[in-house]
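Let's start with one chain on its own, the form predicted alone, as structure tokens.
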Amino acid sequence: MATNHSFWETQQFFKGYDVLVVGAGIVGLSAALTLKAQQPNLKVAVLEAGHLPSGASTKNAGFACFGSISELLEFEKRSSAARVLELVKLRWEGLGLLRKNIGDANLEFQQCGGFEIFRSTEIRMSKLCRDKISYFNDLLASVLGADNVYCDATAKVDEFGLSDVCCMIENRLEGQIDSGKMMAALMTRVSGLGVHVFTNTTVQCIESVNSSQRVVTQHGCYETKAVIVATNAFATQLLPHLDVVPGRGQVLVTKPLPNLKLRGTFHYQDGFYYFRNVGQRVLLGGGRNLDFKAEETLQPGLSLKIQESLEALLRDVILPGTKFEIEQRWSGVMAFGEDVEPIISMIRPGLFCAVRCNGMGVAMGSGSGSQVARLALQSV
């Protein structure tokens, strides 16, 4: 590969790393952060194919959520009770994480809770989430350190302005964050302890060359002892054999509107909607749902259905008779899968994965990099 660096930057930037992390997004940034934690003197980088983080990381709304009542419902109709248990355990931590190794004002969290909605025509669902309140809050009551975590909030449909909403189920202990602020203080954190990150460089192979790992993009080879993939939804172009599919999730925001009335963060159709104030705005995203196979896809965009479809919520749910104007749209790309736990593995001796964060990036995110960090470290 012909190149124009000289000596020192061969020397310097492509040689002698103990590891070397592929993407910059929260999983990628804080494996990062904790293999310099546990280890200050090792060499580590982040290469980035984006001039940012080209996933979700700094696209998401900014929910630091960890299940609403009919998610959890539908995952334990596929498991188990204990399953359950387990997956918000993980979420929680990785929210108490990303919070420890950031701090609240960096990440400007409020934890001002999360709220499920029902529309007129989900009373059937409605009752069978209402029904559930007291089973969950115990379920979960020893992995969130708190009792009655969920509770009927339908007398608060008013007070938030909200139209055609039946039923409200509040979370109490769910917040919101600033993704970029969240993703600016990761990347201060990072290089404060000496980690290099690389954007607009792309991997193009990852080749095992005797004990160590070669690492292939478009402007040289990177020679290191330990690789961790953390690309969530792109991680198929490098390791196609991973049960990973990409899911994009479209979002909207609204320019500031005067007495906006709705705070906190909300969730509706499973999920498959999620819409909040930031500040005086309305953030609304979601409705892939509306066409799954369309959205399995890594490239961003919008698509006609769905927008119309966020705007008719915000129409007749969010902002009932009040005049709106869009500011911004964009996409950012997920990753999902048949199970909704993350992949965290050991692909072959020097290259390790942590993907598949299932729409829970913000949540499961750190707990993610903390985790497939400490398994690399094993072998460098």
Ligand SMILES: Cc1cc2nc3c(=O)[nH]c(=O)nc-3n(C[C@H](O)[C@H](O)[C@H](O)COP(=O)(O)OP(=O)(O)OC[C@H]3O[C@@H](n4cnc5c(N)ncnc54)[C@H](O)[C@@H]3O)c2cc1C
Contents of the next structure:
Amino acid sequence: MATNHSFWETQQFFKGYDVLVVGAGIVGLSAALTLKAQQPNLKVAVLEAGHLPSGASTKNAGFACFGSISELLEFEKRSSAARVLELVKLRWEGLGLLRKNIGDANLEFQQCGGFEIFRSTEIRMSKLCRDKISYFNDLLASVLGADNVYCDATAKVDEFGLSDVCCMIENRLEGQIDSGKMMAALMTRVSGLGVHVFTNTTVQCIESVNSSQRVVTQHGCYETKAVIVATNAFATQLLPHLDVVPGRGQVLVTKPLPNLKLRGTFHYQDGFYYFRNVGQRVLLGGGRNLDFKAEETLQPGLSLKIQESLEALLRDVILPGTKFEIEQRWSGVMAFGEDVEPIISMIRPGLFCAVRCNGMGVAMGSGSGSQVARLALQSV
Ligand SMILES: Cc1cc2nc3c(=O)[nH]c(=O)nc-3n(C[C@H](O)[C@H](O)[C@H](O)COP(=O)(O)OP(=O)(O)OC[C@H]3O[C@@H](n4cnc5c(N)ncnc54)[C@H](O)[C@@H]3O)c2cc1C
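Return one more block: the form predicted together with the ligand, after the form predicted alone shown previously.
Starting with the chain above, the whole complex follows.
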């Protein structure tokens, strides 16, 4: 369909870019931030399909986490102690970069600790993890710059009002953020650096034309020297060969509970369930493991089976004996693959990607964006 763009619009808004970033999540916006911080004169824009950034970055639970003992144990079984160390380093440094880029106050970062809980049906697993506390404390001390990061915190179970929990392991460096504030601050930062974020703009394909890239959208074609694809779970729509599998996460939040005792971020069942306080509310998500196949989707939506399991967890473990009402429910999509590390690479000259934060984008997103921006800078 012919567009009615003026000469001015074409010259100013569609042409002459050094780098176009596709996707305004934490990765895409962090990439734009790094590009402008490194080379302020570059012409950079971000193309975002949603009215707001509509991926995982605005839908997540806001855990600033870098590894629970059960997850690290499982990963070490499949790889090695050296790879555990590398992975935790990547996440820990990523969190540091996020906090440096945005500032703790703007993120509402609170280091209230993270807790992995085990119910009375999981005594064997809880023992396995508890026995590994000193091992992981020693292994990770150099990367985290702190000793005794993990400890047995079972004695605090009653303090948080939890029920049916036989063991709880604390990670004292874990924190929580306000994901909405994080994204608003990132958008303000990039706009302040002269990066235009075009929302409601879906990239349909990216073509190489001579030595530049043509980015086709429903509003017309953009011309640029380089493109960074940061579309996470949606990545295979533009780059079908990538090992990226979507995994939908369903979340709910309660209305405020005046006597809420819960403080901090909590992981349950290998991280398949996660809950935290948001002020006096409880936010709870997960249950993807109840129906992996159905949740391997890019479609937003809720399923009765998973919502019922979330409510049962609230009733039986998190808020026993407390009346609660659900204020809001939503879903978002994560990106998974064979490896737990993100894919950050050059696809072909002028085309780059940074996708697949494996459900840990708060920790990995800033570093992934920064790394892909540095890669792209070599070609402009
Ligand atoms: C329910 C849930 C809970 C989570 N909880 C946590 C947590 O507590 N801690 C944590 O560390 N991580 C968590 N995550 C994971 C984390 O949110 C993600 O890893 C991270 O946000 C990924 O960022 P991103 O920028 O790569 O992708 P996204 O935020 O998904 O951004 C991709 C963007 O690309 C846009 N897009 C897609 N296709 C196109 C196209 N063709 N053209 C233009 N734009 C396009 C999308 O609209 C989207 O805005 C959670 C995720 C979910 C879903």
